[in-house]
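A lone chain, given as structure tokens: the form predicted alone.
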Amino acid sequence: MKQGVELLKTLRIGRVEKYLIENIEEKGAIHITLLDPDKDNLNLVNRAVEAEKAGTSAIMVGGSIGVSESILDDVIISLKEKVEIPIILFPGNISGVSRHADAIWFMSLLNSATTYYLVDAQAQGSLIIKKYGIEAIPMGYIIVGEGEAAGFIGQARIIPYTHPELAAIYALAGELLGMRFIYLEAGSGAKQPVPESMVRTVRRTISTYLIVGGGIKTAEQAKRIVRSGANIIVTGTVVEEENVERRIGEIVRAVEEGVN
């Protein structure tokens, strides 16, 4: 799949984003690493040191809830003193964002019930974005399956994981309107990961990149995610637990087996 190639040539990328697609492009598949500010703030740094040494490709900082921006600068500035791979911001509203960050999802959660998580909390942020000169990756944000504190506060009309067509179609409408990005997101802690189905039906729908997260316990969930299609893995939870460079170590490495 080289629709990076085609992107680079005719749209205005950033340095993140750029890096992000030539990752894809070169190994498949990549993993990045998602860490909520607001848990365990102590620790937040060495995990995300323990995840950039165990291959992960990227840092994810974000949360639906509790996150202030001045929480948010603090740890940015802190994993920039000891990570050298890309910091992006996963905001769960306006208060996230941070000019410290190398860039952020600039998302919009397709199935929300209101319009303030669809446009205007990003109409809100827009302006706080370019005076801050923060590079913006355009994604679309899908809520499914169990949808767990994401999908309360997104107030998202969670799909079921028994119907992917209507993620597919909610996926399709997303790169239509220009998204380069689309991610399924089941939810932190959601006890089971998006199925494999959905991910299979949204991927022969779209043509742009498939992020999936939420759920994904273990290497085997992660390497059966990617053959059905994705093409970013993003786990958070297992950063909570012991272990963590081992235990990303097992999800990048089964991610490049997904691939193959």
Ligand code: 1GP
Second form
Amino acid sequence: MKQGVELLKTLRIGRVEKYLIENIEEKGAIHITLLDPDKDNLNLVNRAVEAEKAGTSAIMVGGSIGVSESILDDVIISLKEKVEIPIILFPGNISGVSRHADAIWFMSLLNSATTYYLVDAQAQGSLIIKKYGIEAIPMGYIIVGEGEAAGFIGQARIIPYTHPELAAIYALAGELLGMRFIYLEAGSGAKQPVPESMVRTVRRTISTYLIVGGGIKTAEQAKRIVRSGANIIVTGTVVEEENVERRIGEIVRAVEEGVN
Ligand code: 1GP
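What would the structure be for the form predicted together with the ligand, rather than the form predicted alone?
Complete assembly follows, chain above in first position.
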């Protein structure tokens, strides 16, 4: 028993991760909204408030380009004044860290061709995260399909949709390395979200929580991806468009309906 308690302590499951896990266990699957701090001309805080009203479970903040720590600080401080749900950093680089966030996806781009996005950026960011006392949630990030800006910047050896088994072995490697979440990323603005066949193959291979994002714009797409085994659906572009509350509301309901 004592050993188990000690083990749990070493896992360092913090408040935000516990919240995500409890929400997934209760609902089967959840929706998270991604805000790109580079789009600060879009009045991100109001959009986040609408997304929260629509039932999104958390806000992720990050992007591949144009992010600095001071820009992030400003965005997150304003967000914290208006929304209750957790704010989780989604860093594209070490500049994607802010002491004001509730947690950070401590992520490794598993299919990057460069060690920088695999482990060097994480090494550089690690001490800052420890100093700031930010909750780190270990996550394996895999870029698939076209990959969009994230794939280009991350120098990913992007896995084609025709090879779901390759996505599955990278996901499994992440799980065996101890990552508690695996993120299949089609890239923001992807024309085609991650196909159901790839989500299903990865789901069958791993038992950790599965996040899917990139190119999801409709309730139907979200429902199908959840039905294929995703636990978290991330959308970014939808929150930058018109009718945020209605559209995210439809996606949130579809996510719940997609649970088998
Ligand atoms: C990108 O998966 C996210 O990291 C969101 O993508 O902007 O296409 O919703 P979209």
